[in-house]
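Just the one chain here, the form predicted on its own, laid out as structure tokens.
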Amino acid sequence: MPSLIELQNLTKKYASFTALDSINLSIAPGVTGLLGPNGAGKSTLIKVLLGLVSTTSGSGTILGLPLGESTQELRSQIGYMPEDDCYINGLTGIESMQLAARLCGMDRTEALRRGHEILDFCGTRQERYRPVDTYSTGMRQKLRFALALVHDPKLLILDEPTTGLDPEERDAMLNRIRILSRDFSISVLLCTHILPDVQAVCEHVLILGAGTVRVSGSMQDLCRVQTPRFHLRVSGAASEFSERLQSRGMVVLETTADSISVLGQPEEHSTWIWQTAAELGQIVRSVTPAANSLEKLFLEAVQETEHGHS
């Protein structure tokens, strides 16, 4: 599969301060978080896709385009909602559409059919009739959602796309980014402070650190422990039932009241656990795969990035 974005040794810097430090960059389509804490590089790096700044070295592509390059061809291609508001004073949501749809090449009546459209998709209903200033925090992110999907791009570059929503309404827009990468093949950059989002959405985590890159890499290999484990919970008295085990020569890596965790896979291990169950007559409550959580794997980068500039 060819990659979204290709970045080779990609530098930014603003006088002395170094924004991007020689990143070395695939992601490949689908949705891909982008994490990493304040002054990461994440807002410098969206710029540098978009073509808002140019790069101080280095080369990329995206969309098999060259960075920096086709500058008007790929914005033609990419659809962005900044985190900040991005309408007109005076315009309804629906004239905020037609407006962007016309920018972006449509006659009129296509322009009008396809703003009614896409707001349709993103839950506006009669409020795509009054201006845009009389809205709540919810609707103007709904309608900045709306506005980067009118041109139907192939990449997706979303910046806090929930940010100010209610629990249902952050539900419906995850949904959303679900369906545009399931049924419409519509890759998705989502840049976001929020990780259950990520882990709710994205095939693809990139974090950021001090302007280069700490974790690239799929959700499913990250979230893999590198030394095989798994967690025990049982009925009752953990510790006699650890002990049991260890005595049949597994490794036993921490007890708990009611829980173990032993070092292998459960399947390696399971005539011994069943026979210690019948023996102690203890139930098994549940066998559970160690994973790697995506906090734990923010913090591991954060923490790393201070270190590095402590």
Second form
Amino acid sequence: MPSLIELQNLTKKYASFTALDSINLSIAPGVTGLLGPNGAGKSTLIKVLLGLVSTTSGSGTILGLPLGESTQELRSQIGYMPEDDCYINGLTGIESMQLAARLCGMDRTEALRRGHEILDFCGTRQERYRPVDTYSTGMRQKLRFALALVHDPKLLILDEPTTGLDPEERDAMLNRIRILSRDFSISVLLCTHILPDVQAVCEHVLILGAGTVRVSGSMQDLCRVQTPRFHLRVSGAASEFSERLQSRGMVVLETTADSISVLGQPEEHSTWIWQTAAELGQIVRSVTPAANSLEKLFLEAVQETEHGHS
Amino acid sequence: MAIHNLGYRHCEGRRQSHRTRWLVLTENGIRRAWASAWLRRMLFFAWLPSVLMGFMIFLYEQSESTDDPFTRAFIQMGTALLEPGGQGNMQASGMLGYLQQKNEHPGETRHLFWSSLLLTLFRRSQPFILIPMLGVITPPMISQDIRSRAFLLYFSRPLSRTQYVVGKLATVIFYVLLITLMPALMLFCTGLLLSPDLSVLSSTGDLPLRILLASLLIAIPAASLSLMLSSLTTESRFAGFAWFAIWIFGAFTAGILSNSTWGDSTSPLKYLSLFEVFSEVAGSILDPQLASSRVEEPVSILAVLTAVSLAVLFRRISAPMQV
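Taking the form predicted on its own as the starting point, write out the structure of the form predicted in complex with its partner chain.
Now the complete complex, all chains and molecules, led by this one.
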């Protein structure tokens, strides 16, 4: 499968400050989470991808187009939702949509039709006829998402798309991202600090730190633990269950009041687990393979960055 | 889900060329500016002087067509009295000179008369509409985009910074031409319609080109300067204040320095006033006979003013992307 974004030795310096330091990365189509602490270079990377700032050195391709050369063509295939509260003053929601669509080359009628269609998709109702400067934070957030989508991009760059949304709207927003990726093959680069959002929708993760790539890979691979283990929850006393498992040669790593952490894959030990439960008259509530949390990965990357600086 | 909600669909429609994107911004800018009632009032008043001058052309043509010498002399005197002439040029364009020339060279007076009227329009009436009009239209045009961070929305689309600037400039130039080029061309057309036959085109055919050139030489620097001021601040009222201050304080300073201190009205210090610069340029183009100095100086000043304004403008709109 061809890469969506391919960067080689990409460096961006602002005077003496290096925002991106010889970045090499390859992002596959799908939904990719872009993570990193403040000042890691996420915003600079997005601006470089959009051609808003020039690179100091390095090269790359986005959607098969060379970086820094076909900027206009590239922007017509990328939808960008900025984190900043930006809007075109004096226009209503639907007028903003129409203007954005026309700036991407649509004629007036088609732009208006498309604007209404996307606002419907984004759950914007009659407020589309109000000036944008009277919108609430959530409404503006939805409008920015709609503006990024109005020209039917192949790549959607979303910067903090769920910030300022209530839980219901947040779920709806994540659902829209899933629909766009799954049903319409629109790749998404999701830049956020809300790790559960990344876990909920992303297939790939990219963690930046101090202008370099700290972690990159598929969510499945990254969350897989090095040493396989699983967690067992039982209805009765876990200590007794744990002792019985150890007597049968299983390695128990940790035992709490109602759960046991065991080394190995659950499939290897399923017979002994059910047999022990039957003997002790206890109920096995759940058997869950252990996984690395994204939060742990993120914190490790951040700590690595801090140690690197010190 | 609402019945009209079709969900997301791919958009297959044909896209227009990248090169005309600035027109979208211009059209949007014109529509937004037109929403101002003050602008519409000013445009109404901007056309009144040309109506008066149309009446003067009517009087002139009447004097040409009548055979009665008394009526003819009376209309000529009335026309000459109504014709204000350029400042400092009364000897050339004033009543006596005008009547004298009319008697000596009957065929040349029409050009002189029309160009004098156009010059009056460009020098004496339209600047007083142009200044407040641009003071209303331009201050929010870029300052509000900076304040609302609209650059991120514009420049993440296939729109270059040059197209953005051209789009904004074209909006301002459109309104400036609406009060300079259009009334002047209407006046010219009125003259043609009232004249005895189309042979007058041979003596006045250069005027439309002169009108166009003078209008553009006023519109482009004025638009560049006003947009540059708008780009320097996020508060449109400051940009508006600076715009008026440049015109008013410039005129006062130039008046004091060039007349009171040196007592010389041809001093280059008079170009501290943008009124004088625009007035000289319009005068030199519309009728070189009436020009009191060489055209190179004021045109150079306007060229430098435009270049500096555009350089600052580009720098200011690029700045938000660099952080």
